[in-house]
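The chain below stands alone and is given as structure tokens, in the form predicted alone.
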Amino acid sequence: MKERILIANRGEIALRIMEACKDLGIEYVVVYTKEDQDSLHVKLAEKKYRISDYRDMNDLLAVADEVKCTAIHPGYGFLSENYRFARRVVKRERSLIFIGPSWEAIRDLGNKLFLKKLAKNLGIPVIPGTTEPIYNEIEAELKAEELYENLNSQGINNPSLLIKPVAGGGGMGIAEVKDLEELRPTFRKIRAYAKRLFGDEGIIIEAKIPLLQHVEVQILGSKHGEYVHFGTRNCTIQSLSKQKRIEIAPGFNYESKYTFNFKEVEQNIINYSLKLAKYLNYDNAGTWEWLITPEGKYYLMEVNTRIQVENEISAKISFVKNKQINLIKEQIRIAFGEKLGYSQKDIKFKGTSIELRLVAEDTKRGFHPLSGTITKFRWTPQSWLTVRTHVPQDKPYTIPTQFDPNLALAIICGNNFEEAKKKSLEFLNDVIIEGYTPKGEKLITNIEFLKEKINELYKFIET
């Protein structure tokens, strides 16, 4: 049977999957909701089906059956890290291929406590803190006191702790505690919040890393036990809610001086990431996220069991047998059972790549997301620039209020960091996004914020 992929996502990632399918000669079908009917991914697709919601498993699978798809690509967000969906896709009577890792890997790595315990057992550094859910405030106080003593013994003075729900994510329901007197009332507050929002009042306590960089490792594994990495990315520039806004590959500035041996740290976090991937027989693209301190300490934070928004900056600097890689194409090939056809020694890295996320948001008001209509969206094409967007340039576009107001990704390449940074500023000074809000006011984007923060790339920031 000829392969046919259902693209279970929207916007720019749907467009990139469509492009990968075309390059591979594979048929595809897109889905869309009423709010997305003007999106480019809908306009450019030959076969498209309207659904009620990108999170509706029944709708997605009904379309897949209707058009006889053989596989589903979930992209990122929505159902991409929902192990129940991945399990249902592969175990139903008319089974499909899930273009991502196994559902077991999604389940296990998506559980932060499981990940932390497993990493510790494998000797992988994790953020100091509890590894079991806490439900009792007396136990919480004892654990916090123990953690304070541990941190002080390591020479960490005046440490803060984070009280976090076991369930949930995205920075929701996290509170900082600076001394034991604050512990019990804060614990009760977060426990009640977690029960109300997530249905699970379990709490974990972790040390707060006061100054850090956020560095991630791009891993690729196959169903044949092959494993490679495509280097590191630095994703330290984020919004207040920890949403990434600027990313750069490689994750360390090779032209700068650190107080520690950054090449050794980079190799260590790559090796540890591969060690965990191999232990779990991880069989697709995945990202291992690390926190790095100014002293060169490193802690595994989480694993994203999907393709990342920023995957293309890794692809832009990665060459397999002198040919630039495409990680989405690799995802698809691996899911269909192909071997990689290369090993780590065949991968070479060259240059620097930066990704800028253009978003309709008011960065001076807590990154408040904005809706409205875009009337003009223009930039000057350049050999070093790739713009990924679902926003049409030939007619007005209304930003759907149901989704994050991400407008475009700008991927800039340079021979080195300074060149990539200079070209990024050139793009930001050139690009035009004009429009108005539902109240008729001028539509605001984060372009000025990106201009300001481009100079803080590779710097350690306070959390």
The other form holds:
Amino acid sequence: MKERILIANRGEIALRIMEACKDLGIEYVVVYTKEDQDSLHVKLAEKKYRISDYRDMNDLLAVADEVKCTAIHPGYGFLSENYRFARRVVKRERSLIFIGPSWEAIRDLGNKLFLKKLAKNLGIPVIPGTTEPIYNEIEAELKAEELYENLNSQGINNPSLLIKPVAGGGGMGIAEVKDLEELRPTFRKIRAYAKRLFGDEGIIIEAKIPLLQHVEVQILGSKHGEYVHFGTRNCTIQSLSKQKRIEIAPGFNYESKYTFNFKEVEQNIINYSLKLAKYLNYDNAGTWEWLITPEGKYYLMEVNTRIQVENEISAKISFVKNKQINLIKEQIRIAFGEKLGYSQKDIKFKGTSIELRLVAEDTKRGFHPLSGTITKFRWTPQSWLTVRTHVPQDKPYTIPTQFDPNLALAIICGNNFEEAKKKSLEFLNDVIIEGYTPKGEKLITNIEFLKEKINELYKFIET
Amino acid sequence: MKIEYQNLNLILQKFKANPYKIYPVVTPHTGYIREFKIKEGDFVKGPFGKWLEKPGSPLFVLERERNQKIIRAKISGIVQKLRTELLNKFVEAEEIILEIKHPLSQEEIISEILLSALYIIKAPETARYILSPTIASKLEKEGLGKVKVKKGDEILIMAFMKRETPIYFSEEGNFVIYHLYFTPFQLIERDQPLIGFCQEENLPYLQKIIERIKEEWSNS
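I've shown you the form predicted alone. Could you give me the structure of the form predicted in complex with the partner chain?
The next block holds the full complex; its first chain is the one shown before.
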């Protein structure tokens, strides 16, 4: 049967999936909502269907049936980590291929407590703390005392604890406790908050890591039990609401001195990530996110069971038998049951790659997102530069307000860190984004913020 | 006051010449149109009852993923431009299937005319809006035309790009909330009116205008 992919996403990721499909000679269909009708992915696609919402499973499946698609690529965001969607795609009467890992893997890894328990059982380091939700404050105090003593005995003096809702996400409702005396009132406050916002009163208590770096491992598994990694990425530079803004691959600075053996740490987090992937028969692209402390301790934080925004910086420095890799193409090939055709020893890493996320936001006012119209978006093409954007360059483009105001990704390559950094600044000084807000004011972007933050790459940040 | 009493005649004449508003009916989502429940020229009813709890007239049946859904009229009026050629065809979301030519009621005319008479807060962005909790509870207690606001009061909350942004009242003077143009939690297009305010000292004059419209309209 002829394969045909429904691209269930928008923006630059839709464009990258389209490109991958073209390269592989596979037909594709795109969907879009009314607000996105001027977007580039709609303009460039031959077959397109208007739907009510990118999150509407019924609409996606109705279009998939109508145009006889055989597979769905969810991209990132929207339904990409929704295991119920993945399950429905493969289990329905007219089943389709879900381009991603199995729905069971999405379900298990998407549950933070389950992941923590599983990791602990496999001997994988996780942030010290509770692995069961706590519902009453006497128990909470006991657990907190236990954790406090435990951290003290590890030589961490006066550790801070974090009180988090089990059901939360994106940093919502997290409170810090510096003194055990504060624990009960804080617990009550967060429990009430959790009930109000998430309908679940469960609370977890964790050690606060005061200084850290955010390093992630890119894993790829196939349906034939093959597993490889594409090294690490450092995603420490984020916005206030913990959204990544600058990423760099590799995840450690090979030219700098660490107080610990960073090569050993990198190898360990890769090995632990692979261990968990193998345990769950993980069979697509996935990202294992780790926290690294200045002492060289590392903790598994979460697993993203989808393609990442920043996947391309890994691809840019990874060469399989001397050919650059494309992770989206690999995702599609694997989902259709193909073998990898190479093993870890065939993968060589060369150079450094940085991704800059250009966003219409006011970084001086709490990263307030801005809508508006882009009238000019120009940059000088370079051999070391790839710009991923859904913003058309030939006509004004109005940023839809329902989605994140991401404008473009700039992917920069260099032979080493210093070169990649220099070229990143060259790009940031060259790129022009002009536009106006609905009120007629000048549109602000985060370019100045990126210029400033580029000097903080590979540094530990306070949390 | 933005409306001169003399101009009112002109405005009223305009409405009298064409006392209709056209509402397109679009598909809420994709699917197959399985049946038309109406034909061109039929009069359909919007939701009615004390809390609009009784649904509007059925217009057509849309089938998706083996579920059939009856699409109903959201407003009363006459069916026109019915696209019967779409029967048993797959349609996209937001496809216009027909139009309802809605005769404006006295109340709706007043609401339209008040638009130019009141101080209006318009939607700064295409987003979802709710009244701020304080305003909402005051309105519930005191009703429209009674709740006073002053500069700096939080009036609305805009849910936009995954964030909630408060909207404050920015005019000097003594205003009261006079008219609500929006439904909470519904997506409102940018620049659509949300709330109309009237200066306290103008209240009697505004009442006079409304009386006048009522008088004129019942005569026609």
